[in-house]
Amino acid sequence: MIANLTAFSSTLAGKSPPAIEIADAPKPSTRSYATEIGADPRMEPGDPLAARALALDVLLRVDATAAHADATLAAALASTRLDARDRALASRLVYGTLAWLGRLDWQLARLTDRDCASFDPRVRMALRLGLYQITLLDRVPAHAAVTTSVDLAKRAVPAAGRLVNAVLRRAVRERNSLPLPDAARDPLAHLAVALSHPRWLVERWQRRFGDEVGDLLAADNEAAPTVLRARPGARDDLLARLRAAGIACEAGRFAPDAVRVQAVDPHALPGWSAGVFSVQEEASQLVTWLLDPLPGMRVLDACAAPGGKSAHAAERMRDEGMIAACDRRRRGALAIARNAVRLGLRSIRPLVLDARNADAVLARGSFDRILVDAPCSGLGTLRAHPEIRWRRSPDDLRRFAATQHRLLDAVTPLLRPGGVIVYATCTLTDEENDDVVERWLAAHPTLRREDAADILPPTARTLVDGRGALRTLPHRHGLDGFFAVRARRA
């Protein structure tokens, strides 16, 4: 069925943007992730490597490609018969490594007297594996840690087998008084190494966070939750129906409708497939309840992909009105697509359309509510995400920045008078989230600011700030760091 461009009649400035077909959103593929990449077939059970194999290639896909470490190692573990205990090992192996590379990297080169660059990709990544286990992972034992690196480099670079042993081994010797940079001489090196953070981040946080610097840095390094969202009303439904198959769970602090669960593959939890629930980290969860769309209202959610918050406030709408999400590639608003007919959801409308050229395509004044969840550094994800940390320079902010002023100043001219628009991030940065606000309401003298905490649910108002904003902290709120505004047009 093609999306019903009726629904956009009142919307349209002279040009229809391009949509695409629902029903026929085309199915994930099933080429295997060991297919794709030539994995070893050894990663399976039985084999005494599997878990740390699984993990090394998904390691070297990542830092080979620039991919993303949680969709690589998702697929990677859909495409294995590993039983829970060995995909928590790898799951834990890769999102660790990336956190700690920074560390890991330094104490690497004076332990070989090295740069880590010159060793091959795959001895280098077999290193970090190793110390990684041998001096931050306390539930392995270093025996175990050594023999499984030399193991998996012989597999891959035979005689590298000799050199891995030896680092490691005197890695496992000295491993309670390994350096790090003198914390009296140079503190902010010291804390970017011990922390694992790139210099230039932890410069730029302690400008901003002062003595709670540390804590944020750890917390940055800590294993983010995972958090469903349950539908409206539904969340002690969801609760007994994990808890009869044996899942551990907990309701959310924040979200009404959040649930945090003890599993490694959310999508292979009973229900997933039924549409019984959704995966949303719970500071993504309040943006929608902050953007309050009532049913039926016409909603821009202007960065839609991969489409979680469309489906929120579908859900909260009891799918009545209509619901426009773009995306400026055709594979985000497939993937938008996908989710919404997994939900049962038919008041969404994915399109493929540039949000920064949202203008020149649809009608002024034609929305109740526009969300812009803008693209950005993602500085507040770095629990999830630990491989952005070493991605990012300060010119991407500005460049984010750039991106999100041109979106705003694109989409609220489609605002109707008392309409509401939402900017959001999942960043940490002030180039990202309050100079563009600023700029964006002086800009747009219509717009008046509206108090968060008059919105939100009341579990979640102590997450609002002085001036208003929804504003999540990883060390302070043990989520992740979101910023989020609201604004009504008079």
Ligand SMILES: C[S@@+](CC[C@H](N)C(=O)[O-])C[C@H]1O[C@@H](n2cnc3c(N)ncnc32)[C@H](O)[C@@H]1O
The other form holds:
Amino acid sequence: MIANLTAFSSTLAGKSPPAIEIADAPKPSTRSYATEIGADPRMEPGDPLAARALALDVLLRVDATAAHADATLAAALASTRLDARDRALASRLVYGTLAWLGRLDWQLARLTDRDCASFDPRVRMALRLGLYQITLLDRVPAHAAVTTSVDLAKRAVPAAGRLVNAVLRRAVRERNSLPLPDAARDPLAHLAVALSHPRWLVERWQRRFGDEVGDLLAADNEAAPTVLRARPGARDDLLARLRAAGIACEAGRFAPDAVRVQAVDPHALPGWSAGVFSVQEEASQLVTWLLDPLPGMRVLDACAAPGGKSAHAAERMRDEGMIAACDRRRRGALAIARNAVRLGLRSIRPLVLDARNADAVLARGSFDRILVDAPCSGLGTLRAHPEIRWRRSPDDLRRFAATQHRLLDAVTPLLRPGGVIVYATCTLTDEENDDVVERWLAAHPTLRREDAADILPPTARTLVDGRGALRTLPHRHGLDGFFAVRARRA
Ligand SMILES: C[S@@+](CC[C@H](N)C(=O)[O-])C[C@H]1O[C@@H](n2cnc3c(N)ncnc32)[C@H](O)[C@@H]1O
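Alternative state: the form predicted together with the ligand, after the form predicted on its own:
All chains and molecules follow, beginning with the one already shown.
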């Protein structure tokens, strides 16, 4: 299904297409993930250690390999026999421990009089997991948090049991008076540790959001809601179907097809494999509304993997027309293809292409709509990807901005006169949002910025800022932090 560029003959720039070789999609692994990373496969559902052992394994893998927590957790959950309650607990433990890592490590250093980096990684993670449950999770009894963490640490390093026991028992005794940096002496350090974000980010958010900074940081530590996208116009059917299966759900507030659902694993919900719905956060759904693709159009989705917005565009176009869904990575193009097959969408043409070179391959003026859903720092999605905050640095923002400029410069000439282009990110930094847009529009004077409020559904108009951009914020709207600007070529 991945295009070999013949599908793009009318959009090719008359130059040689890039060499594209696509292997068959890999078969899903049949190996037990839990066994692979050390959890005990003999553990029975309901065993108090089972959810925590799985969480610990996921956390260690995320720590050691810089893997994404959501994908690592999903892979682990797919091969366990945990019941729904334990799945929910494992999931909360993974996301919560990653979000609160900075605060947990700061307090552990004081509880142990040691730098946390000096511990064996498995013991350190068992301590974090225990302290998270003791200090930040209401529903876990303190004794269960201590004994399970001791057991987990002992399985990794038998001699560590006593230390973990002593540290966590002290944490239980002192949990209402555990120290934080003095707010009067160093307010930034206090915020950074108390609400568990790196200091450079808190400094930046304080400059950008002023008094709202605490609310934003707190919102980043909330559990992300699970949001589905029904087929256009079929939201009521999806709500009825889910409710009939006993699943708590409600209509989203802003995006017309959005459904909020209480589910740890949305891929296990009824209708997933039949393509009845997609999983997509509400702010992300609004980006395609802003693009407003119509049936029969030629659309370029320049950074498309895993294909959420391409699929949404195809659905809104009634699958009539053509969507060139590019991604730099082959596995990205394969993910787009798999998603299109699941949804039965034929208008999507996945393509392996570095969109920074799109103007060398695709014909000028050949697309009615172009979406640049750019690679970015992702700092608007910390609820769903808590680990990102510990991985980014100010240098990354400059690097992303340079790529974003190159992408926009390469794809803008491909837009036909009268066509529309949307630039979107899921981050909150000016360098990657407003600054990129200013420079881009200045470099392409044929583009005219359009007001998102004129395009978005009425339910989403409150999300448009004074300059006509879609701008969503976790603490104000309960949505991921997205930014999107629409422009039309004269
Ligand atoms: C924000 S994600 C896109 C999400 C996607 N639009 C969706 O809704 O599912 C950005 C994507 O850009 C891809 N990417 C990064 N650099 C690229 C480039 N130079 N050309 C094309 N794709 C690129 C990444 O592989 C990543 O999948």
